[in-house]
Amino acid sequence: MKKIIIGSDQGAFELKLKVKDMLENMGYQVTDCGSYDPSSVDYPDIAKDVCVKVLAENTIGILLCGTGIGMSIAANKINGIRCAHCTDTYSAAMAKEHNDANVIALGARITGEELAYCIIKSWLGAEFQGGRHQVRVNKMMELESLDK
């Protein structure tokens, strides 16, 4: 059974619950890192919790917030994470096929429920193509070790 780590801030709490149900109905084991109610939380904390688990468990993750932007920025600060902010199915597939994205971020305030499902299914159904894309992914990951 494939595992997925999921998390949201209050802006996407309701969508997260629906996405979690969809994933479980598809046969995925879902670990929910919060938020656990619609109270205000700081999205960088949720992004960190999800991404740390993604790396520790060598699996994938889904982050949701109002726009998806804040979550994706926070996630990409963590070494080893390749998070793509996805707003359409094509970008979601390319995020996996070309960039081997191990996390995606969606925005509940800009993406409707049905589109969110389609984006997630597109990402889950895609496979990393390797080859010339692996060379580029390696170069991206090398950027993490640049002196600041």
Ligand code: RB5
Contents of the next structure:
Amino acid sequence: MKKIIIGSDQGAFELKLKVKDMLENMGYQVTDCGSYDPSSVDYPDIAKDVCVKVLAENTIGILLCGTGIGMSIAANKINGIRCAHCTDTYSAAMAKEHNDANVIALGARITGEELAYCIIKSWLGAEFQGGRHQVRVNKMMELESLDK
Ligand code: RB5
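Next up, the form predicted in complex with the named molecule. The previous block was the form predicted alone.
Shown next: the complete complex, the earlier chain at its head.
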């Protein structure tokens, strides 16, 4: 079964529950890293838990917060994560086809739930195209060990 790891802060708690249902209905085995109730949490903690699991299980993840911005910034601090903050379906598809994004971040206060479902489906349905994009992805990943 295809695995996917999800997480949200309070800004997207309700959306996360709906996204989880959608993914399960699509046949995914979903691991929810929290939060587990609508009370306030710090989004970097959730981003870390989701991304560590994505890497450990060699799978993909979805991060949801108010804007998607904090989650995506936090996720991209973690070596091995390529997180795309998506607000439209074209970007979501390109994030997989060109950037091989293993995580996407959406904002529940920005993106309505129906569009969020479409964005997630576009990303899940797309395939990394490799070739010249692999060269560029490799160069992005080399930036993780940049000698500053
Ligand atoms: C929480 O209020 C909010 O800051 C968070 O959900 C997110 O939008 C951060 O980028």
